[in-house]
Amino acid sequence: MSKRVIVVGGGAAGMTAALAVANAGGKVTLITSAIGGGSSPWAQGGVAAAVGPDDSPDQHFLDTLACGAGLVDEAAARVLTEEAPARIADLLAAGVPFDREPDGSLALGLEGGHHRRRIIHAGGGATGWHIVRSLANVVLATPDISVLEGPSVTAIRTHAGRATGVELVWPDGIDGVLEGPVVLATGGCAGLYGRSTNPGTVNGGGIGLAWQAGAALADLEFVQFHPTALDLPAADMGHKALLLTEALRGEGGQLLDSRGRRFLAEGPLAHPLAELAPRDIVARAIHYARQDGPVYLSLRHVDPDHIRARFPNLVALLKPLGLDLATDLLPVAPAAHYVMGGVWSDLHGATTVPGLYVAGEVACTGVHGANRLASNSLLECLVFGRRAGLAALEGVQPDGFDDMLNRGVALEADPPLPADEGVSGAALGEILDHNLGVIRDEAGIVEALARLAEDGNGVVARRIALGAWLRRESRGAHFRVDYPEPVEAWRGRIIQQRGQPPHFAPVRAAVAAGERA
């Protein structure tokens, strides 16, 4: 009889990872509110992999070291990197329709961090759309997969501190209970911000799941900002931050302050690679200059044939909103759009609860460090999508948590100020976004800790904001005006469990940013 696997997330994690189990012989119940959904579909850039004749694993390394700040678990990127090609050709195989160029050739976009051409596209900016409908067919498709769309898991079941299921429950009512491993693929918590390129269910639940079945976190005060979210207000926008891919920046686009100014290309905001800089910066930068007034995303300069033809997606959600994306100035400001924390796993996927695996954005490998390089968020789904069901069905245990608990020291601290009775979701979304966004500083941090309850969604925000507070540091995605460098002793992870004090614990063979790149 074939072992079962319980994958909870229809995202391009979960059914990476189902398609991984089923074709190693092994059956699938795959849960989610439904198939496809979650962030992935929303992913407009595309996915990073080196397959360009100027290109190597080994660039692509190096890029996303320099991109996490020092923080990045090298093996991990080296897993991710090296990987990327054959995932790529599982996704071709699978039938996804990525842009080609006039000779055949994939195409391939430039975006921020990268210093090759190696974005790989489809339909324009629609490429988490064409991916997990491709995806999707083949899953559906797949006799070992039983796909349950609609019940919501409750609890991950433990037995003498191994999972050993889930608990669930319909919209009627009926519940129920699966066993097996499980694999958590149920995306990030952007989605709890109030401004965020996410959708509102992108809330942390997984990372909750976890969090209550014991489950050690880390990196969850590194929550990356997009720079180019449309900023209009909420009610045009049907209350979601509209985002602006990458890739129109790597295809040309400038951004401008009120005067007019490229001011990541001269002025005191300035960086060598002027709109292509790291997203952190960027974001940084255009909060800054949003001080003086409005910042435009601006393609004027750029061919608008072209523009429309390679990104006829935005084309189309821009223009019931009077905007033209290729001669209209497009204001822009930063949104919550990743979170590079999330569940501590090994490089195959494993938790700190035996039996309990997790992959894509709820997870945590380090691979991102302090900031993720853009366009590898798909990419880890793919790669450790996999390697997660492949170890599910296997039983492969955790590997490496003792050993780094073991290098680091116990954080002995308490929030300063205990917790209130809750907030509801609105206002939890501005509580993030007031206190914990772009730009950090104590007295914001502590504001949130006392308003911030441990139920609900509050667990995982305020995972978010007790990260922030420990570190006094500024690196990456995380600025804390009142720590505004890094400091080499805070190089490293800060891990939260559930009923132990917060432990930080170094990086394993990290590097500071730009010394290889």
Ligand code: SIN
Given for the second form:
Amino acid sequence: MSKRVIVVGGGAAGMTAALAVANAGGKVTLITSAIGGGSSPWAQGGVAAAVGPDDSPDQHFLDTLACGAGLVDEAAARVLTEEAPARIADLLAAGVPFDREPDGSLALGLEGGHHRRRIIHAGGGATGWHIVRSLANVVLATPDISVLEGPSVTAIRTHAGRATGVELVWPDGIDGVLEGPVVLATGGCAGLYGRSTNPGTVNGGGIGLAWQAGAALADLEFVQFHPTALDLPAADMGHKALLLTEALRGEGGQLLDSRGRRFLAEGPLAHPLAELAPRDIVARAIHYARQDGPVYLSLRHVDPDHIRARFPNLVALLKPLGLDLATDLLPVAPAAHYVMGGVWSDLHGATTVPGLYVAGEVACTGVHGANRLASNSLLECLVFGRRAGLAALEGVQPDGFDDMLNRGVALEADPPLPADEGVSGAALGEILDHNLGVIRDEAGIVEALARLAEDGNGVVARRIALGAWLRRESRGAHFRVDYPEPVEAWRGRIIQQRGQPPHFAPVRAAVAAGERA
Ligand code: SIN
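Alternate state requested, the form predicted in complex with the named molecule (shown: the form predicted on its own):
Now the full complex is given, and it begins with the chain already shown.
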């Protein structure tokens, strides 16, 4: 009888993991609130892959490294960039209708931090939606994948330190248990923030389940803020914050301050790559520029017919708000978008709990370092989703964690503050927005720690806050005004594990450089 793997999550990573298992001869039970749900269908820009004639996985690797601010796990980035073209071929075979040039070749967009056009997209800026729809069609037609749509997983079952299955509950209250190796593909936690491009359901649930099961977490202080989310009240938008894809800047979109100045091209906030600088830099520049008034994304100088044809979904989303994508000044501000940290994982999705695997945003392989390169997230779901599915089927053991820990040191525990009784979801979102946003400082982080309790969503929010408190430097998406520079001694991961003091471990590349020195 073939082995059964439990996959939790019905987005791009979960479905990719499930298909990998089924294609390798295994059986899958896929548990999800909704097949094709989560953040994946909200992804606009596309999938990065070196498929253009002027490009190479090496160049993609170098761009990934440069964006990650010294913290990228180089082995993970090699895997990501080298396996990317094969995973795009899988998506084409699954029927994803990627946009094409008139000659039939894949249309390649540009986004921040990329030195080549390598963003493969579908429906203009509806790439995630097309990918999950095509994958869902294949998943639902695969006899060896049973989809359970509706139940929530309430716990990872463990025995003698191993994951043995999951406990779940159906909406009508009936509960159950499933046994087998588990792949968590439940997404990240940016939806915990009040102002977020994610749905509120992307609230770190899977990270919390892994924490309760004893898995080590890494790098949760690194929350990425997308620079250009529409700056209108959430109630008007129908979203917490409506994403205006970075691909708009790839097509020439400019950022203007309240005086109409291109502040990323000139003045004290300027950067050599202007609007196409890495995301952390653009988000901080917008944050500071907004201190003098609203900031706008403008496409007024680009051919309006081109913009309307390239981004039909955004034209349609903005129209009911009375905005014309091509001709209006679009007010923008950063919004929580993605978390680079998550459940620590090796290159095959194995966590520190044998039998528990992770893939997609829930995982922290270190591939994004301190700041993810645009459009590497859907790619991560495809590359590491497949790897995690196969590893779960084969029972691969976690590799590298103990070595990493042995290279590191224990850190002090929480500041000695009583956490209060816990706050509601809305208040939690406000705390994260105000105290753990684009710009942080000691007082704000300590206040957050004092207000976030160790229960429900507070568990993951506290891990973000504790990581931010411990990391006394600024690097990538984590910027502290009281420690405004990167510090070489902090070039490593902060590991948090239930019942143990937090730990700091230098990244592999830093160790190698040290050995060479
Ligand atoms: C975007 O379209 O700007 C988001 C894509 C990403 O997060 O990589």
